[in-house]
Every structure is written in C-alpha cells, then in structure tokens.
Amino acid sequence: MTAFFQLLFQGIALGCIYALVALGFTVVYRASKVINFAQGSLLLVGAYLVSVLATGLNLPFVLAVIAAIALLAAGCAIFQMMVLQRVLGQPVFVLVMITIGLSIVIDAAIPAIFGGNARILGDPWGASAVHVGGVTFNWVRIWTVLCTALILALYFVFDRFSRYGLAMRATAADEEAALAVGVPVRRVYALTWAIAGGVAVVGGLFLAGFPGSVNPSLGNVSLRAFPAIILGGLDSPPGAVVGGITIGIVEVMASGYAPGWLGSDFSAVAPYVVMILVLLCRPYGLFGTRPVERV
C-alpha cells in the first residue's frame, strides 16, 4: 500500500500542473472559441521568467513570482489586442493558426535567447521532503498542490462573484447579447488571456520545481496536459481541474502498475486511452456544454 499512496500522492500532483494547463486552455475557448496552441509554451516563458527574476536578479523568490505572473499576464493582454483583436471575425481557424504561431517562435526563442542547457529555478524548497509511513512528500509536490488549489479557489471566486467573471460568463453563454447589453468583450478576451498567462507561470514554476531546473522542453507539457482538457470539456473551468486530476493519477499509476507487455512509455499513452473510452460516451467531455441546434 506504500507504493500505491506514493504514487497517488504524485498523480495529484502531476494532476493540479494539468488541471492549471488546462484551466489555461478553458478560459480562453470558453470567452472565444478558440483553442490556444501556445498554452504549453506560455509555461516555458513563465518558468524562464522565474528562473531569471530569482538568479538573474536575485530577487526574493515569492517575489519574483509575482513580478512574473504579473510579466506575463500582461504581455499575453497586450498580445491578444494587439494581434489577435485585428483578426476578429475571421474564420477560428485563423485565430488557432495565429496561436500555433506565436508557439513557434516561443519554441525557437527560448533556446536561442538562454541557450539549450539547463537552468537553475531558484526555488527555496530544492529536493528536501517529508516522510510519513514511509510515503515520501516532496515539499515541491506539497506547495503545487496547496498553490493549485488556492489559485483555483480564487478563480472560482472571480469567475462567479467579480463584475468581470459575470462578463466573461455572459461572453461565453452569448457574445452577441453581452455586447448588445454593454459587457466589454474585447476587454474580456484581453482578460482571458491575461488569466492563462497568469496561471501558465504557476504551472511552468511547479513543473520546473523538481529536480528545480528550467530546460525547454518544459513547453511539451501541453501535449500530456491536452486529455485532460478534453476529458472535462472545453468549455468548462470545473472539468479543466477534475479532468487533469484524474490524467495525473491515471499517467502516474500506468508508470507504477502498467503490466511489461504493454511497453515502458505505456503511462504516456494512458490518458489517451481514458480520453477516448470516456469520449465513446460522453462525447463533449464530463463537464463540456452539449450546443444546442435550431432547426
């Protein structure tokens, strides 16, 4: 049982870094519609943010957090008005493709800027863990999932207390009666992508944070994180958290339990499996809105 309870413990994790991926990827299509491709290398930008904020300048580690979540979410704000507000009204397709993009060159500019070595997070926690009943916890794995859960408790708050999480729930029911009865919607866009950016330094922190260093491969993440996004709905903040919760425990358990004859990278093909047995019943995801079609 000791091994089941280690391995649960990182699943979770693992499962609160997808779950805020995923979050990332929800607030953006649910306002827009539109998928964002560059979700996964926002977290690249956000932990080379923290990684240089706390070793470049040697500001205080929470301090630097801050400055960079606040970097970043404003630098994905002037993004989205700048370029992705000129093409309103342009087929979705143009909009991902402008996405896939600007992951592109985030791709390319991070190893070219900083280099393709390793850097140091500068994270105050390092490799030291607690153990109880012989279940280790590591103290980078306690803070992800204790952050994740504050920040997802906060937006939760936002979204459904906040002037702004009402206008950005009327965007998504309808954009056309929220701009018919005033709702800001291209401030709105402009905010959902502040909040992905926002949220895409706490998941790049968190997965750079153990062994605690920044590499760029980080940005690959979004590729692990994506069944979680659909497992829970695109469109649906709840089922981004429960949707990347049960990937994480799902991958981490295949890497613990999964037989031999299944092949050595069997857990990274797990949650796809999941993804898809629960797609042949649910088809927009556990949480995901059914649209509805007049005829």
Given for the second form:
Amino acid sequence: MTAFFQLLFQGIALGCIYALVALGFTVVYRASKVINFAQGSLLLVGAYLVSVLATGLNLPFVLAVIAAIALLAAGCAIFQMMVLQRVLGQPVFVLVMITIGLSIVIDAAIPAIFGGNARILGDPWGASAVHVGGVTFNWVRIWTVLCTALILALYFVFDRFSRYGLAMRATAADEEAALAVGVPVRRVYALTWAIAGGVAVVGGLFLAGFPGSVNPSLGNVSLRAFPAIILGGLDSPPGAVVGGITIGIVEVMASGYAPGWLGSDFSAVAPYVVMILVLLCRPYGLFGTRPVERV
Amino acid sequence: MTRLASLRRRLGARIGAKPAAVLAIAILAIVLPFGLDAFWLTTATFVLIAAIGALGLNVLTGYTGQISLGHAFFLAVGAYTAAVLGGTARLTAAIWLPAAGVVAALCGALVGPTALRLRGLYLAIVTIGLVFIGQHIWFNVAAISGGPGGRSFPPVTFGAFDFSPGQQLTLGGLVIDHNGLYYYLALIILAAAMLFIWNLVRGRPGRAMQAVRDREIAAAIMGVNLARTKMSAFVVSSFLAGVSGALYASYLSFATPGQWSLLLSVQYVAAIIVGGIGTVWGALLGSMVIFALPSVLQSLIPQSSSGGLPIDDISSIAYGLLIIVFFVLEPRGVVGLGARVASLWSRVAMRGGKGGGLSEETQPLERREATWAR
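Having seen the form predicted on its own, could you give me the form predicted in complex with the partner chain?
Whole complex next, starting from this chain.
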C-alpha cells in the first residue's frame, strides 16, 4: 500500500507538469486553432534559461525563475508578432508547420550552444525530502504540485475576471465576431503565446528538478503530453488539468504495475493507449466542445 | 493536324500537365543518374523513394482531408514486412515488395475506422499515438525488428539478380551501378503510382474523397459513403507508404526502430504541404525540397568553418529556419511559387504583346486551395 501511495504522489506530480504543458497548448489552440508543436521546445528553453540565470549569473533562484518567465514570455510574444502574424488568414496547417520549424531550430540550437551534457538547475531543493509513513515526499515534487495549483488558479482568475481574459474567451468563441466588437485579436494571439512561454518555464524547471537534470531531451515531454490535451479536449483548460493529472498517474502506475509481457518501458505508451480508448468513446475528449456542423 | 491536337489534349488531360512538359521531365529523370556523382544520386534515390510515400499521404491528407501524422508507422510496417519476408524467409523482391504494401494496407484498414469517429486534429494526434505504439512494438519484438540495435534489410532481388552494393547492370555500353538500379526501380514505381493516383482522383472515388475533404456532411447527404471513402483513402495511402518504407529500408540496408519516429511523419507532412496539398506533382516537388535539403545543406556548409559547432546541429537549425521562412514567404508552397512565376511570366508576355492573362492551369488550383483547410 505504501508503494501505491508513493506512485500516486509521483503520478500527481508528473501529472502537474503535464497539466502545465497542456495548458500552454490549449491556451494557444483555443485562440488560434494552432497546435503549437514547439511547446516542448519552449519547456527546454525555459529550463536552460533558469539554469543559466541561476548558476551562470548567480541570481537568487526565485529571481532567476521570474526573470526567465519574463524573458521567454516576451520572446514568444515577439515570435508570434514578427513571424506568425504575417501568415494570419492562411490555412492552419501553415502555422502548425511554422511551429514545427521553430521546434526543429530550438532542439538543434540548444545542444549546439550548451553541448549535449546535462547541466545543473541551481534549484534550492536538490534531493531533499520529507518522509511520512514510509512515503517519500521530495520537496521538488511538493513545490511542483503547489506551484502548478497556484499558476492554474491565477490563470483561471485571469481568464474569468480580467479584461484580456474576456477578450481571449471572445476570440475563442468567434474570431470574426470578436473583431467586430473591437477585441484586439492580434494582441490576444500575442498574449496567448506569452502565456504559453511563461507556463513553459515553470513546467521546464520542475521537469528538470530531481531526479532529472537540464538536458537536451527535456523537450520530448511535449510528445507525452499530447494524450493529456486530447483526453481533456483540445480547447478546454480545465480539461488540460484533469487530462494532465490523469495521464501522469496512468504513466507512473504503468511503470510500477505493468506486467513484463507488455514489454520494457510500457509506461511511455500507456498514456497513448488510454487516450485512444477514451477517444473511441468520446471523440472530442472529456471536456472538449463538440462543434456544431453546418452544411 | 486537328486529330493530333485532340490526341495531345487528351493525353495532356490524362497525365496532368502539358505532354511536352511531362515528356521533358521524364527524359530528364531518365538521364539524370548519368550526370550525378554517387552522393547526389543517393540523394535523388532517397527523394524518389520518399515521393512514393508522400504521394500516399497526399491521397489521405491532401485529397481526403484526413490529417495523419502516423505515416512513419506504415512505412515501418512495410519495411519490417520486407525484412521478414526478404531477409528471414529469403523470398524474392517480386513477392516482398508488393507484400510490404499489402500488409501496410491491412494495417491502414484496421486504423481507418477511427477516422470515422474522429475529426481534424484529434485524428492527427491519435495517429501520433500510432507512431509511439508502433515504436514500442519495434523496440520490444526483436524477432521482427532486431530490437533496439536494429537489423539489416535485404537488398532488392529479382531471381538471381540482386541490387546489393557492388552489383551493376550493363545495358548497351551504359553501366548502371547499385545506386542507379534503386533509382530506376523507384522511378518506375513512382511513375506508375502517380499515373494511378492521377486517374483515381479524377474518377468517382477521387471525387468522393474531395467531397469528404471539402464538406463531410454535405458529401454524406449527397450519397457519398463516408466509411468506404475514408477506408479506401487509408488503404491506398498506407499501401504506398508500405512500398516506400520497404524500398527505403532496403536501400539503407540497415535500420533501427528509432528511425521510424514522429519526425519522419512530420517530414512527410511537411513534404506534401511544401509541394502542394492535393496535387499529384506536389508529392514529388515537396520530397525534393524536404528530403534533399539536408544533403544540400551538408554540402553547402564547409566542414572546417563551423566554429566548433556540430555540423548536424547547424544543418538542423538551417533546415528549421528554412521551413519557417518558406512558409512565411510562400504559404501555398512550391505550387504557389509556380503559380506566382506563371502569372509573372504571363504578365511579361502580355507586355510583349503576346496576350495571355493568368495561365489557365493555375486558376482551378488556386480555387481548390482556397476551399481547403478551414
């Protein structure tokens, strides 16, 4: 039973990272219908930014994180304004391909600049942990859960009560109608990218925490977060959270309990199996909106 | 004279472009191997092999509108069918090459029904799942794939004759080496596939596919059988992917499970978008850009002046940047570029007093693209 609770805690912590990645995806998707294939690469950039600011420039860790969030959010917004806004109105496919191009550039640039070896993150937690009834709670995981909860709460408050949150929801509901009533749609797009970038820093830094490290393969996590966004529904931020945590638990449980005949490393594909089963029953995910079709 | 003209017109309608242009391209493709060194001939062969698979994806994504990122899975199925039948069971390529297509097509028929329930990007991500589940199988079932270390793939063999390195064919004084043999085999298969797809998309099944792409519900109301149309698109697409994968692995002669990754799928999608979605020539044009680009970059970047950065990373960065720049500048792809050149040409021609206006070939194409991908 102790083993079960240990796995459950690890699953929730991993799920929180997936939820952050998925939130970055859905925010962009909801506004512009673009699946941002570069989200995983943004995570990678986020982790390296924090590492460089904290260990290279010796900033206090909290300051390094805040600075990294600001830098990456600004970078993403600039990329959106300089590049993606030039192809607004083109088929979505074109924008998706540009994000794929961006991820190829980042995934190659990071090892080219920093080398293939792992870096230290410079976080204050390391491997320290508290033990309660035989279950080990690593501080970095506890902070993962707390920070994710805080960020999600902030996001939902922003989305529900702020002027730009309303603009984001309006753009998601109907872009043309939003334009017609004066919503600054272009600025909303840039804002969604800024949010995606800011969230990516937090996801990346916790992904690189113990027992992980800052290394060029961190970006692969976005591929494992796809089941999470699909499970919840592409256009539903609450769905991203539920989907993310579910997939995190499924993955960790599969690593603990999957029988040997399923092959080694089955935990990596278990989320996809779950996703396909869910989609066959609910084609728009658990919380996704079913589009009304007109002929 | 009029009979000749009408024959030319009909022939032109059948092969999709002006006969003279097609003939010129065919002749160019046939003489090309004699003008290339081994490096560029290898690149050209990989491009042709990839174009077969890209053509398949264009049927599914370009003509039927079913976005698939699972192409790498079908390529792998074809490749491993070839490995088992040709390598382990030692059969001839006349058996394993079609069999690779058939087995992949059967897998496509199994996956097809999911497309009946899923739309758009949801289908795209489920097909990503296919790639990962496939890779899990390849990594774990060593009897098929050789496990994580990979396995060797059989050379193409017809009877006693085989295409392995060092072999060559002498035809009336012309020597065709190992690379050339694969080049011509791929060229023949690609030409046959292009002709088949060209006829398919202009016939009843192709019209049904395009109707499903443009307005699925309207198509169903007009009597298009959605299940059958999507299934046949999946089957045709994965058949070509299987053949392409088998040839690719055979030409490489060794492959690891890690090679059948999502990146491969993404490259195929990129190829049809760059080349022109829903066009027969687009598959070839796009493959030329996407699959030859790494070689071009490799040859352009001097080995010495890389400033300490790994050469692979530089060419990847350049590759990604080119994709971004290309789509920002010409979102319609190479075909859009062609249309732009054609309209520029006709404008120049008009100014010269020759008349013209927009070329008639480009107009329906633009209209077709405008209705796609909302």
